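This document starts with one chain, in the form predicted on its own, laid out as structure tokens.
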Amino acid sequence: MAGSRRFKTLDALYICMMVLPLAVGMILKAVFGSPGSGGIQITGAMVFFIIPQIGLPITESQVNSWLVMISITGLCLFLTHGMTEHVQTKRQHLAEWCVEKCEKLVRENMGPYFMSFAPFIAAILALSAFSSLTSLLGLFPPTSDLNVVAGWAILVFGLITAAKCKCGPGLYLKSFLEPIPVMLPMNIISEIATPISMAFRHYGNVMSGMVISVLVSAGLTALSSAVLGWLPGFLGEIPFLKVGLPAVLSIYFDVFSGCLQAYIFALLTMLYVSGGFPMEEFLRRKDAKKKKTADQAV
């Protein structure tokens, strides 16, 4: 029951599962991060340690990715905890709204046949958006690491290729010769460019937002020192011109742009998978198989 001690205890555990990973990320940032030396600093993900046997670096982006996934899992468990058919709570309404919106998005962009992709698309949206939003907590967003986004793109490329091979690898290989055989090199380049473009589009937009924010913040600090440095005492050291605009830029680049890039990545995934699936040939073969089975039964 919703009011029982066990229910409340599980709620508290799920909330801790949402909050504690992000708190751990901020603690790691404070412990391992080097103090700023002033000026403009744009660096990549911090390396915590390297596994000596295989030389694999464990970076800030990898750790933050796992922390975000744990937080998202806690959020999902919290929203679906106590879900019933008749008694509906606000969290259940929110969970159902998220599911309905995601299913509607898949239905409109992929079609009814691909409704099984709805959980995967929801996972992409949540992981990408929440990864970008971690910058609001002072963490390094995993979406600013090309390696992370490239891994997502390779996974999506595997799904695209699997969809294209649904009617057999022969039909997929034959598509490289269309519309004419001389297009083979261009079709191969186009196929390889799909995951590369998805990765660089997502990474470039998120990373460029970070760079612009840092440059504007540093520029406003220098301008404030040049214009208002004549103020007496500590007042001349306060970057008054830095107040306001960086926050507005953060709302755009960290919140709006981050969520927008998550939507674009998910949208491209849906369009590439559904567009590469040979629906007409698949239905034709399915109907032929049904007809053959019916003839054998007679």
Given for the second form:
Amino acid sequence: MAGSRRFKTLDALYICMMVLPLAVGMILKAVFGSPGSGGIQITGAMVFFIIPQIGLPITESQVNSWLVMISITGLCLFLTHGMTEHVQTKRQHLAEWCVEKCEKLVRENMGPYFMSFAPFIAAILALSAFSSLTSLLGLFPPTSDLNVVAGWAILVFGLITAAKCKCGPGLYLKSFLEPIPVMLPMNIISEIATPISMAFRHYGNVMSGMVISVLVSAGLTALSSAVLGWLPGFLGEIPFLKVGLPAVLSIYFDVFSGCLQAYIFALLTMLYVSGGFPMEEFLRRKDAKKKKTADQAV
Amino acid sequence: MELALGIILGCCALGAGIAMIAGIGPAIGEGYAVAKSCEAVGRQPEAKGDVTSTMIMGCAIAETTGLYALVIAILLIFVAPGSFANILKETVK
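Now that you have shown the form predicted on its own, what about the form predicted together with the partner chain?
Full assembly next; the chain just shown is listed first.
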């Protein structure tokens, strides 16, 4: 089974599914992108084309996030391909490690009742982390577009509201009047601020990293041309000061900050959902229902 | 016209700089959070994982106000000058 031709072909197919979308993204960037002028360029997402009737622009961030999604799907298929009951391959070890870590995270932060949230949290973590990491390949990271993260934040806001409405919308609406009815405007503002702050936190961190990287690298180019500009010919144009510091900054802003923001986004999702769920009331009602059915049975 | 454009650009840059004064607040707050969590780890080294994840969580929340200021500053630098200039052009017309 594991060594057969069919298995190997499928493996190659999944690896292609992982790698090809990223290559397509780079090709698209090279084809549609404007040639760099060498100066400081801080722009938003590139618009590929605009759907005529509704005026909906298809931007680089949308395309890249779909490419990342396809790539993650390929990764999952590759890791879970040829799974057996007894762990034999390295990839199965890796896949089981990921799933176990994620389930442990959800169990610790949300409690055993919310274990059904584990796949969603894993999806958010993977999508966010890999989206931020695409900037290592020179692609436009979708998370540095406010629209993408705002979409995720609205999705999470819907989940939070659904968890709060678990015991009926009446209880949810009543929670706005607590602790005293005068707090109503404050409570409404804090409710609306949840998705906004989640979106801004993720977007702001990734975007500020991008801006600082561009500024530092442009500044170093200018500095090295000021220091060595008097040399004749191409010798004066070598930006020798650009060696080193931008790479360190990139490790911090692209790798560390991107993964940290993914973790924080997922953690906040878990805390808001499990915090908004009225557990005591839910358990009380469940007990009452159980008692009622038991009484009826008697 | 040129004077008005210059005032718009200068005030946008000034406003962005003033907005980023808000960075002081989260810096102090996160400094406190990290200092206290270092103390906690020193006192109870076995609780390091819990303390660290709680600290990162708190830092993320404390960072929010600074990030609001950052977004406002980015809007003032990259978006506001263009839209203000368009408004100016339309009023001059």
